[in-house]
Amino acid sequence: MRVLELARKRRSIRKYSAKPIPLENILYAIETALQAPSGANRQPWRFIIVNDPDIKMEIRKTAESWERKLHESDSTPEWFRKWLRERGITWRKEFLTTAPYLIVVIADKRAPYSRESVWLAVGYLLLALEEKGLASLTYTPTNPRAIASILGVPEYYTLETIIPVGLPGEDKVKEPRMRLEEAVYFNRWGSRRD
């Protein structure tokens, strides 16, 4: 399948089947992510594959305690709370325990452009998972350091995202995307192609 076809097909999944999937598919996706460009070729990414049910439960409980605060806080913008409600997204994060694997993506803060580089790698990773027929989600916890502590991540690394991976437990329609004509200008801001 072409990259554009994979990208058009991929969608964020929050409900997973508990059916096991081959670890080789996860390793293939990470191997693909390792091919991403990075600032000064520092390759600041690290990946922790989590499949231990007890660790996944500890991650989930910690994440949910912080998510609940976010969802219930008056300081959370109303537009965001409305967006979450319309999609049925709550502070409960069942996908952290039902997905067979979690890929925790870590960035070395000491490297130049570490965040940008790591997220390029995440893009590669997501498309490789899609190629293998696996569902995924980029979940950024409200308090990434709390989750990083559970996993023993050193202070000079930052947890960027947790990607649950498995077979989809829902048939979800992809969120709408911008048309090319809406996103692209030529030579100057606002200048459209003739």
The other form holds:
Number of protein chains: 2
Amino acid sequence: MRVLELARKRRSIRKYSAKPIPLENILYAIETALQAPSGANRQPWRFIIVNDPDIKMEIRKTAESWERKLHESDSTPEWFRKWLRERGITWRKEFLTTAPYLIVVIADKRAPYSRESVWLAVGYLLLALEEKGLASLTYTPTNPRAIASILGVPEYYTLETIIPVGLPGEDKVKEPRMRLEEAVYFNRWGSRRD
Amino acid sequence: MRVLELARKRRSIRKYSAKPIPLENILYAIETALQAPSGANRQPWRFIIVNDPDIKMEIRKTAESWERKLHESDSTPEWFRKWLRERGITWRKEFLTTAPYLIVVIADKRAPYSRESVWLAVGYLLLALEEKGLASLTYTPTNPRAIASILGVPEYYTLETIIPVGLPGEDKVKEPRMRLEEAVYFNRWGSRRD
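Previous: the form predicted on its own; requested now: the form predicted together with a further copy of the same chain:
Whole complex next, starting from this chain.
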């Protein structure tokens, strides 16, 4: 399948089937991510594959306690509350325990452009998961350090995202995307034509 | 071709042939990037396609003046100097004028996780370019704002990377990558086995 078709097909999935999936496919996607370029080729990434039910539950409890604060906070902007409401997204993060695997993505702060490099690699990872017919979500916890601590991640690494992976437990249409003409300028900001 | 094979094949190219390439392929890659997920689906990206020789030269001159300062600065760490030296990378950035196209990638600072989202989309972009047989590099200028100003990018947007695109003007082996066993832990930091 062409890369564009894979990219078009992929949607962010928040409900997962508990049906097991082969670890091999998770490893395939990480192997793909490892091929990404990075600042000075420092490859500032580590991936923790979590499938232990107790650890998943601990991650979920911690994530939810912080999410709850966020969802109840007055400082959360109204447009964002509305966006969450329309999608039925609450502070509950069931996917952290129902998805058979979580891929926890870690960046080495000491490397140049570590955040940028790691997220580029996440792009590779998502397309490889889609190719294997696996659903995913790039979940960014409100307090990444609290979850990093559960996993024993050293201080000079940051937890960038937790990606639940499994078979979809919901049917979803892709959220609309910008058209090319809206996102592209030629030679100068605001210039629509070549 | 499988995503893993595309990812394996791609290498960062710093020397470009001046041979023209179809704009259509650049648009294909950006169309792919537009499919990426983003924080609250804000799609905080814009892409400026630059092929005007005068603008490319202005970008190059500005980029090089800042690169020169960086390369001559005492505060540049020795490991990084060595890395640059071994690869013959100097402050000169010929690729900014020789590559037929530059894709300037812009992030909207006002959106949540804008940097993360944009770099994830860059991952999509690079694989789509590779699929079209096009060489690329994620060049991060030393002073992104100086270049953003040339292009008229508003203050609340950041220039994240400039991606030269074209046919390769050099033959390169891929820089070595970590093995899966080095990059992956199971259930806890440092734990190598499932």
